[in-house]
Each structure stands twice: as C-alpha cells, then as structure tokens.
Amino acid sequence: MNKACGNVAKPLFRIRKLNVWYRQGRNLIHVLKDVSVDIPERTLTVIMGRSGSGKSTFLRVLNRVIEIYRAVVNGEVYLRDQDIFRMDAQNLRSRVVMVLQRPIALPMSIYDNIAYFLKSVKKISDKKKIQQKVEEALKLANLWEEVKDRLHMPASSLSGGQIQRLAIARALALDPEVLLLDEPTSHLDPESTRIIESTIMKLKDRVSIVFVTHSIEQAKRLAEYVIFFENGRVIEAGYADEVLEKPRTESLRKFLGLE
C-alpha cells in the first residue's frame, strides 16, 4: 500500500487532486486541497480530524450532495471505474446514500418514512414487497422491536436516537453500495450511541461504510481504515492498526494525544 496516498488494492473510491471551494459573497474559501486518497470496499472507513478540517465536505462530494452548496469542485472521483461527475446524480445517490448528522423525520408515519422512498426512488409499487423491505430495513437498523407495534404513528414521536436509526433504515431500504454517515452520534446520549455503534458494526459486512467522527475513542472502537484530515488535506491514510497505533506524522500524534 502506498501510505502517502492511502492506496488500496481494489478501491471502492479513487480520489485524485480533489479541490473544493465554497462561495462566500464574492470570495471563494478553499476547503479541500489536492486530496488524493483511496477508500477500500466493504470496509468501515473512518474520517477523522479537527472541526473545520474538511471531513464533512469530503463526505458530501462522494455522492455529489456538495452540489446543493453551490461549491466549486475539481479533480477526479471514481466509484469503482465510474466517474461520479459523469453519472446521473439520482442514480449515484441511490447507490451512495448519506445520513446526516441530524436527520429529519418526515412528517408522516414511521412506516411511510421508509415506504415513501421505496415508491419514489426504487419505484416499487407492490404493497407486500414494500412491507417486506420496510421490516427488513428496520431490523437491520436495530429499530424493529421498538416500533413494530406502532408503525403507523408519526415518526416525530421517536426519540433522537431512534430517528437516527430510522434514517439509517431509510437509507438501507434503498440497497446502497455505500453508506455515508456524518457524525451520526455527536448529539446522542451514551446508550443511543452504543446502539448506533453496534448497528454499524453489524452492517459493515453488508455495505461499505464511510463514517465521519470527531471522537478519537469512537474511531478506535470502529475503524478498519482511517483517513486523517487537517486544514483540508489528507495527512495520513491507512488501515487502523497502522494509522492509530503507529502514526507517522506529528500532526496525527498530537491529535491522538500521543505527544
């Protein structure tokens, strides 16, 4: 593995010379700077770094949600052998699904929060198939047992941790290849965090996961592969046992509290 670039044998994503600028009035703020890194398939990849280092922006690029921010983007991003910037955006976002830090429960029932996307995105009309997919997704997200008797109650009746798992279920119902999670436990209590982490660990053999966190301890618990950002650049990338236990750079050693 080329550690400088974080290369892996068969990458899921291959990113080269990625730059992102946000518009601020007439100015452009350079957020990601010449990012070149690979992300492995069927691996739980954790994106680490201080606040403002570019972690969430990087995640937004991977399914082109970045476009709604009117950002300027250049560079190459390939999903396997496909240039994501030449793909149909809706198709890309059904394959690479993002769950936000604070997801919103749609103003409808728990059941319909998932069924709506099965109908509108997957174009499924068969009621039995929709019911089957909703149940399967809720089970995968560790939420079924808590809501199976109140599926037709408003989703707004759920707790914050349950809404986070509902959002994960909603994403999983689309059968994605990649699940992007942007600090999904940052606003949750310890028990809800534990359940989310347990859910993620069970999912990692089913779907490739790219997970942004600001928590060093969480990264140590979950990461199989690590990408460390600082000031919009990738400073280190590699498998967790190498990067977290034997960091090569002073920046990462300081971030981990090793010096």
Contents of the next structure:
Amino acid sequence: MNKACGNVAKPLFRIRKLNVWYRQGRNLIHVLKDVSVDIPERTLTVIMGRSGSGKSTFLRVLNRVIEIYRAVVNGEVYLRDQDIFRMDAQNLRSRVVMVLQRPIALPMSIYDNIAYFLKSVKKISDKKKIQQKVEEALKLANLWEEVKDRLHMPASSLSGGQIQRLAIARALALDPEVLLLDEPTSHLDPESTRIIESTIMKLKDRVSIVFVTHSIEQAKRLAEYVIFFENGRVIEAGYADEVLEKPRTESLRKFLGLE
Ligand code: ADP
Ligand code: MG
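Okay, that's the form predicted alone, but what's the structure of the form predicted together with ligand ADP?
Below, the chain from earlier opens the complete complex, with every other chain and molecule after it.
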C-alpha cells in the first residue's frame, strides 16, 4: 500500500479504495477517488484541504449519512474490524456521531435538546438518569456554567457558539466512540472558536475525534494526525509532527504556503 496513506497499527477506521460519486441528473460526478487511509484510535485527526476537495463527503461515509444523498459508494470501510456497510445504520450512527457545520437547536428547551435524544436514541426513561446525563454532557461540552440557571429556556436563545457546543453536548450524551465535526467553527468569531477548540482538546482523551477544517492555522493548533485531501484524493496522511513539519508533496507544501 502507498505510504502516503499513513498506515496505523490498530486503526479505528481502515478505509480502502473508497470511491464516491454524486448523481447530477443522468451524470455521475466522481468526488472521492481511490481513498485508502487509516484513522487512529483516541486521536484528534484533522481532515484538511481546500473547499470542494471532498472532506465533507469523506466524513459522510464514516457514519453512512452519505446514503441520504443517493450517492454511489464503493470500497471498504472498517470500524475496528467491522465492515460498516454490513452494520445496522442506526447502530453505526449512534457510535459514530456527526456534528454539522451549522447545527440547529431543536425548538425546545436547552435541557430537552439533550434529553430528547437520551429518550429516543438511548431509550433512557429514568428522570434522574436523564438529568445526570444532561448535566454531564453540558459540562463536557464546556456549556454548563453558561446555561445551568436557564436550562428550561428555549435553546433558540443561545448564541451561535453556544448552539455549536449544545450540538457537541447532544452528540456526547450518546456516549459515541467517534465524534465527527465538520468545520464546526467556520461561522464563529475568534473567541467562540477558541472555546470550541479548547473543548475539543479536552475531549480527545475520551473519544476519537475526526475534525474537518480548511484552516491551516486551526489544523496546526489541533491536529495529532492529519489527512490532506486534494481533488478527492488523499495526498498525504500521518502524524501531525511529520506531515505538517515535513510535507513530502508539492501539493501539501503549496497548501501550507511553504512554496
Ligand atoms: P469539501 O467539504 O472539501 O468542501 P465536499 O465533500 O462538500 O467538499 O464536496 C466535494 C465535491 O462534491 C464538490 O465538487 C461538491 O460540489 C460536490 N458535491 C458535494 N455535495 C454534493 C451533492 N449533494 N450533489 C452533487 N455534488 C456534490
Ligand atoms: Mg465541507
């Protein structure tokens, strides 16, 4: 296998020859091309690349949300040793949880925005248990202090940065193995971005994180492992100190502004 793919001894995800096409009318648009790469366990992996390079599409494959897009997908994706395409999709999506670029707060209270998922997905009905999980998730997402006195106010009263952390809390309440974050700070101000970044750094020891960004500075601040996409292909992948410090390809050197 190509060394550029960054082999990992016991990967969380093992992706081989992944190809994805979107349908546009009668045509198929080839968006991910022969992607073979590993993603390590309990690591903050940053997916970087220019807009349109296929980062979001790649993330959508990891929990099979791609199926909603009527895309054509082929290749192999293993989560630990399980073929994700043979897993129950709902089960996969409760283990590999995605936080969208612009998450929405459901039209209910801050508390219910989390409690709702505990009841519907985790089938928890015990009130005390729900209370405890809501508090724990909000603490993990660094939102508790800001909302603890107004848990029963509408979630729509929160700021953009707070809604992003509410979405992270909602995801964490499901006890996922993997958290997928698609450019979670692209619409936030620097202070909200800083809070999200410190939240992510704090979480990386308890959950594997795959974080998409087009920002080089953000990648440098966060990444332990890096996957660089260009035009639907993985150009380089590996541990951040190697890949970001000593990029081997002209493409990545250009992207990083080194030549
Ligand atoms: P990135 O997240 O890196 O910006 P995307 O994965 O969103 O890239 O998109 C990769 C390519 O696929 C782009 O050319 C984009 O226009 C195209 N694309 C994305 N979503 C769709 C879709 N639902 N239908 C058709 N083409 C799409
Ligand atoms: Mg995207």
